[in-house]
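Take a look at this single chain, the form predicted alone, given in structure tokens.
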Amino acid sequence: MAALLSGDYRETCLWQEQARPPEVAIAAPPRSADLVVIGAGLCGLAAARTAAAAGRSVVVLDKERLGWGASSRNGGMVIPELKAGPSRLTRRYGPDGTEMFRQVNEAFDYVEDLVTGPGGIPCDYRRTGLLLLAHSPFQVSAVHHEAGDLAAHGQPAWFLRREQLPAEVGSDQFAAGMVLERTGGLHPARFHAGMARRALEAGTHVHDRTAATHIEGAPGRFRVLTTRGPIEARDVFVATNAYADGVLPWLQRRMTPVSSYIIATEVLDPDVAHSVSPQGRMMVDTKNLLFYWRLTPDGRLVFGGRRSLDPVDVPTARDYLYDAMIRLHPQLAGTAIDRAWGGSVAITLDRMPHAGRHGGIWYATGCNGSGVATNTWLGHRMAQTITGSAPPPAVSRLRHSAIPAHRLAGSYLPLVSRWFTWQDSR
């Protein structure tokens, strides 16, 4: 179904239009620093702020304009999520799995404190809860098990039978659901802008439109070559996530960027908005090629997802998402789309985040679409590790495998997509 477009329709990110990141001068960076952070997303900015607060001189580089990337393009869902529940993590990884579950919840608490604590970042945050929706009867037992597993491990979560869903979602397309109370929604571009301001206030030098092109040397005496001159650095932290490039080829081979797209409706009548989402939850279904949707602070619905793992243009993705949105929520028929945009998600082979050190260079990557909480906290924790105030996070002990035939991923991802589509049809 072709999307109904408003007279104000643009293929731009709604969030980015509604927030203004701090202005930083276009200038050559300092010639030396204790720490150079490559990537000015949530991970890099959190690392910079923490390291600067510990007394380190810090330079942050980004090849794009500050606020351009995925940190301000995403759905704004703050979820303490790994791609496995607590019992499965412990079975697979032993005590490290238990610690990963604890730390992903620490990540949620860290972000919630950033936005609700003293001097909190103004970003329209609200503890909404997550509604996970079983897209087919085949998924009901898995959702039921997940709710029980989380509750048994101290997380407020509860299972919903089909007949209980009307109080949570205005759709008859789902077989069951689960509510995870410890989830929130925020305005991602306002949150990112607030993190940038905090990093600058801590004394960080932020240089956007300044690409790092090469890293040479060894720990304690690195030399980072940039498009605006070299920087001598004691430590380097790469926080490029889905936008990893040749500056650290080893890391680039260990994640695949996958496109995700979002549409935003015009502002909804309040009664229609309530009919779609009576509780205002963050909503996600159980497919591999999943949909995610929520109400925005200004009363729109944003609806995101992807048809396949290979990239398409924004108009194609927009029409696919619009058709899916109307099928799930027929009460939105006749509602126009104001904005449509896309971005990239970093997918790792094991669908887990990774962090650590390679060749003396620190890094964090691969939150697999759940990065608002996890990636922000990983930047903070890795800065603590770099400055010697905390051990590395538990995910640093995971084996970080390369993507098979990484250079050919674009040719075989469509086959993976077909497999996912078949699984999702059950």
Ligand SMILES: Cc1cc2nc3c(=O)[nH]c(=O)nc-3n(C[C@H](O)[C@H](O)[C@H](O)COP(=O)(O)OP(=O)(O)OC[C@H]3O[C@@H](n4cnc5c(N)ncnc54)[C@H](O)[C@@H]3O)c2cc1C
Second form
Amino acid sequence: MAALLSGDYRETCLWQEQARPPEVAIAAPPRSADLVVIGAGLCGLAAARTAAAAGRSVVVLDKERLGWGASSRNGGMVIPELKAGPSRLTRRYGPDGTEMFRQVNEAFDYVEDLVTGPGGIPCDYRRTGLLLLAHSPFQVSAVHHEAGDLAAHGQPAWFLRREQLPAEVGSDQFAAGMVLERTGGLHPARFHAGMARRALEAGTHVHDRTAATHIEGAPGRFRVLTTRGPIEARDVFVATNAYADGVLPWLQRRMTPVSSYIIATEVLDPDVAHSVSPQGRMMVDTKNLLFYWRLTPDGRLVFGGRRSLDPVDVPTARDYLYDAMIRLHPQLAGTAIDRAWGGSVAITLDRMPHAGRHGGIWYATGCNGSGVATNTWLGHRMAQTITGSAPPPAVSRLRHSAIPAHRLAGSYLPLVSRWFTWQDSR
Ligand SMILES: Cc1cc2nc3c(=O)[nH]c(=O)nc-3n(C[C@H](O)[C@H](O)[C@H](O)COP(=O)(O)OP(=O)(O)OC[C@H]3O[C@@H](n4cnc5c(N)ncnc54)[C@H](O)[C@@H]3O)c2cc1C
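Structure of the form predicted together with the ligand, please, following the form predicted alone?
What follows is the entire complex, opening with the chain shown before.
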């Protein structure tokens, strides 16, 4: 179904229009620093702030304008999430898996602490809870198990039978659900701008429109070549997630960028908004090619997802998402779309985040679609690791495999998509 477009329709990110990052000078970066951070998303900025607060001189580089990356164009869902629940993590990885589950919850606490309370980053944060919805009867037992598993591991989570769903979601398309109370929603561009301000206040030099093109040398005496001149650095941290390029080819080969798209409706009548999402939760379904949706602070619905893993143009993605949104929520028929945009998420072979060191260069990557909490915390924790105040995170002990035939990923992604679509049809 072709989307109904408002007179104000634009293919730009709503969040980025509503909040601007701080201005940073277009000047050559300093010639030397203790730490050079490549990538000024949430991960890089959190790392920079923590390292600067520990007394290090820090330069952050981004090849685009500050606030361009996934960090300010996402769904704004703050979820303590890895792609496996606590029992499976422990089964798969032993005590490290148990620790990963503890740390992903620490990541959630870390972000919540940044945005709540006096001096918190103003970004419309609200502890909304997550509503995970079984898209077919086939998924009900998995959702039931996940709620039980989370609850058994101390998380406030509960299962919802189909007849309990009307209090949670205005749709009759789901077979069951689960609420995880420890989830929140924020305004991504306001959060990202706040993190940039925090990094600057801590004394970091932030240089956007400055690409790192090559890293040479060894720990203690790196030389980072940039489009605005070289920087000597004791340490280098690469925080490029889905936008990784040839600056560290080893890292680029360990993730595949996959597009995700979002549409934003016009501002909804409050009764319609309430009928779609009576509790205002962050909503996600159980598909591989999943949908995620939520109300915005200014009363719209943002609805995200993808039809396949290979990229399409924004109008194609928009029409697909609009059709799905109306199918799930017929009360939105006649609602126009104001904005549509896309971005990239970093998929790793094991669908887990990774962080560590290669050739002496520090890195964190692999959000697998959920990095507002995880990547922000990983940046902070890796800075603690670099400055010697905390051990590396548990995910640093995972085997970090390259994507097979990485260069050919573009040609086999459509096949993987078809497999996912078949699985999702059950
Ligand atoms: C549409 C969409 C919806 C999403 N929704 C959610 C959600 O609701 N909840 C959630 O938890 N996660 C979500 N995510 C994922 C989340 O946005 C990311 O995990 C997170 O923002 C990653 O942060 P980051 O700092 O690691 O990377 P980014 O914010 O992507 O920053 C990486 C930066 O590196 C820069 N860079 C790359 N190469 C170089 C170079 N050579 N030199 C200099 N700079 C370089 C890029 O320009 C980029 O700005 C979503 C992502 C997308 C795209």
